[in-house]
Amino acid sequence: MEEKLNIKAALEYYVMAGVDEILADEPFGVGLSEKKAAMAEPVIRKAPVILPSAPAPSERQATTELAQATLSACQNAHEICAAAQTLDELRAAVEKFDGCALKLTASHMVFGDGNPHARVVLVGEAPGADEDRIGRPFVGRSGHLLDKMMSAIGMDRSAYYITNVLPWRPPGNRTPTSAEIAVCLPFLKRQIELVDPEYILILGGSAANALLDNQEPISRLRGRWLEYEKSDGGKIQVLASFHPAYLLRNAAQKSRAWSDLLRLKKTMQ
């Protein structure tokens, strides 16, 4: 048993010394009788091999499922959209979606509310607590002010139509995420073409960004005529202002959306 750990002790001892060949036509060892030594094997030792870190295949999975089902979202909401020819038609198959999770957690579906037939839409981003609770859009007191600033210019909701680019409420008013701006943005370009408008005023960054598919801030979006393209290949002028809610919060810049509806009121004249 000695001789056996004594064999292994010295061909670690020679490995880690660096031999790597012999001298002699039979290897002799410190300590070792040289019959033994040379019928002791010889112990190679190869460095690992390291391999980059893959994902696990859960994760991948997940994310792979995740891409696949907002694609299928996206889709099944273009469907949708194409079969509907009227608002009540588009209202009702939107009732029905169930590919964006946000209905899940939302009270209402919000769609968009006022004359079907104005030359002006207003776009917001999404509903909040109020507008989730009772089902319209721009109820709350983000739409009681936008309410009184479209009446300073001679509209109420009889001359306008108003809604949002989401449906449903995300949970706490948070960001809408990537995916679920583009499951439902369908529907409120189809709102528009059925609305067919001249004009379209956009309250707040997130929803002219959505809308206009660019990543300008509102401070350098907004002040001056953009264009929307619908998919017939018509132009829609487009205005872009301050979101209501923001200015609740910032009323120095009340002045500079009030301008944006002089201009507004102005064109369309």
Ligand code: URA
The other form holds:
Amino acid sequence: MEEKLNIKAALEYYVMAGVDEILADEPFGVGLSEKKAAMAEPVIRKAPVILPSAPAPSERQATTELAQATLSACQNAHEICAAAQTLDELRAAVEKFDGCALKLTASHMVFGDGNPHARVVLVGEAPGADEDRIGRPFVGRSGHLLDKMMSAIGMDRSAYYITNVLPWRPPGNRTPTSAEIAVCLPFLKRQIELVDPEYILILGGSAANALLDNQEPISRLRGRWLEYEKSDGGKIQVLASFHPAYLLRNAAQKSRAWSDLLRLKKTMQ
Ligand code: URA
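Requested next: the structure of the form predicted together with uracil (URA) (the form predicted on its own having been shown above).
Once more the chain from above appears, this time first in line as the rest of the complex follows.
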């Protein structure tokens, strides 16, 4: 009983510390069985090594370096996008791209999915835990709600293309940083250019702010037709609505999201 309680406390501690994924069947370095513990290297505690105080880089220098790294990653992303002439080429190039640190903590890159010739592209924020595990967008709880809502206006995934601002999951679903968004945005924009839809449905404020380059709250953006300007100056009609994850927490807003979808359907007809 006591052991059970300890396990519960340990798990609660992990969740509190942001550890919400199991990456392997066996723990590393914790909970060693007695036999393994006996075989484990003895811990030799050494006196702390006091390093001669090296001049720490100034905060300003670190910030400049970070900004330069972001800038060069953005440039690299733009070059990759310009070279990719098909979605398959783009997917392969994003898979190889090393300019975003989110790749290091993600299990899979989550690229767009659905109909590559669709009239409408749906855009979310970033993969969650289920999408990261499976490698496809919107396959978790919010994806199921979205599927239901879209099928209620007669559209399944063969009728639209669906993707995210970020192709990698931010650890613990934290809010993406502006640098991560800046580096990955070219990949989203190139997907939109290659699909070349008539309409874009943006899900949630974060994706809307990233794609439309504004800071308006989703409560003000949603429900009215807006415009997205492509790199060639052409325009695509955009409708923003609430993110399905938000609707799962705020059922009272579902009627507004529903009226947004009806507006999309009516215009598409
Ligand atoms: N939320 C998103 O924004 N995108 C996904 O793919 C899944 C959940």
